[in-house]
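First, one chain by itself: the form predicted on its own, in structure tokens.
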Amino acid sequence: MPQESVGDARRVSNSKLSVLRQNPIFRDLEPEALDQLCRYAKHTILKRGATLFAKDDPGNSLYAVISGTVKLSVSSPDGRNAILNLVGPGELFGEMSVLDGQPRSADATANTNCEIFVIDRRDFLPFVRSQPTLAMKFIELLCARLRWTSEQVEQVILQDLPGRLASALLGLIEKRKPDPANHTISITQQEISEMVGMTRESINKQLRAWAARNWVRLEHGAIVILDTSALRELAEAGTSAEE
């Protein structure tokens, strides 16, 4: 094998061990385990757009985001999106099909440039069965799933559209579990608006309320936070601070 390949084929060994050993439901493996999981995850690049899988596909690979974010989202007969998540590195998803052999329940598609694992549901699910401790581990992992599905739900039906705007936010900062302190979030304000269900027009109005409060700082393909605590009160109150 040539040196840059020997090079290449170490560095994306090291990639999915660092991967795999950050994510909670994996870190607690033992090492001979995780160099197991390890050879079963095939890596993948993908561009901008690209789809993994679309809504009631087979449920037959699990995920883990290496770099880049993968949108998870659904979509109605008349055309209208709606985003159910931003996946981003060291985060997984598709386990749900993966672990119940049901249809996909939404379209994955490449939201940047993104490099992925991917791992067979074929070697999965025997390798989860040999680990019981992994097996609770998926098991809370769903559960918080459902929390904050839960959650979303909540925020639809009780919060207005700046505390929603608001908590999908500072949920994004929030999930950036390697880089908590990095407040500058990579989305367009037509995403955010598939987010938290209302139109691009009442997103832009919004925002550049809080810009010009100096809570926000609206930047070409992203948002900067500036001021968390404001967004966290105005998420908890629900109501209020619109123009």
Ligand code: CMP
The other form holds:
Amino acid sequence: MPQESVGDARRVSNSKLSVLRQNPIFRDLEPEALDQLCRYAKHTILKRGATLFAKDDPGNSLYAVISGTVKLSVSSPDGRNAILNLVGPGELFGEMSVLDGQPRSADATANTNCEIFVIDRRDFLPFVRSQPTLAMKFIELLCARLRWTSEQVEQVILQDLPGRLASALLGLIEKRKPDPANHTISITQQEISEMVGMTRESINKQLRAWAARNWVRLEHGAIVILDTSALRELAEAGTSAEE
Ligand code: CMP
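Show the form predicted together with adenosine-3',5'-cyclic-monophosphate (CMP), please, the one above being the form predicted on its own.
Entire complex below, previous chain first.
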């Protein structure tokens, strides 16, 4: 649950609200409609590790990340985790249950200290019904989620480790809308292994081989991508003998 609620969006600075305004989903809304949406948004601060919701919880809110990263993951009864997505500033999550009324499809945990906006389903649903352009944008978002998921299935079945790892790292930097030039990914090797479905040891071996070629730099809790073209070639090759 959110740990600290510091009031509604009217008391939140414009620079934070601009995260909502910059999201392509909201960009075409009339200014009055966007202001209305901003009035619904509650500003919340989460400490690293805090659980926002668990899989199968009722879906009562839509979330937008202002700063930090939220992890969307599922786990097996024996404690293994699969990370479905890491969402950062400007990105939305929790839209599936809000739109279809079904339970949450994954757990949401603060991966770093985070600031988020929370929009109540009871405010959001009437709002989206009154804004057909916005409804179309949400259809586009759901299509993007499905494409991302299809790509993950394709990678797991058809790509080898270097291709999967390269695709996952490129995916993480490319979807950063506000700051695509930032090539530092705050992620541990354990988390990468939970994203691509390979052991932490194999991930570590591959990353060290790439670091030796100056394709990446390994930092504590982060990876800096230095050569996107080299990784893109691997990702596009599908399979390769690179180790
Ligand atoms: P919801 O089901 O409400 O809660 C979990 C959220 O995780 C979900 O909405 C989406 O926002 C997000 N999510 C679920 N599955 C995926 C996926 N495969 N790829 C990206 N995001 C997902």
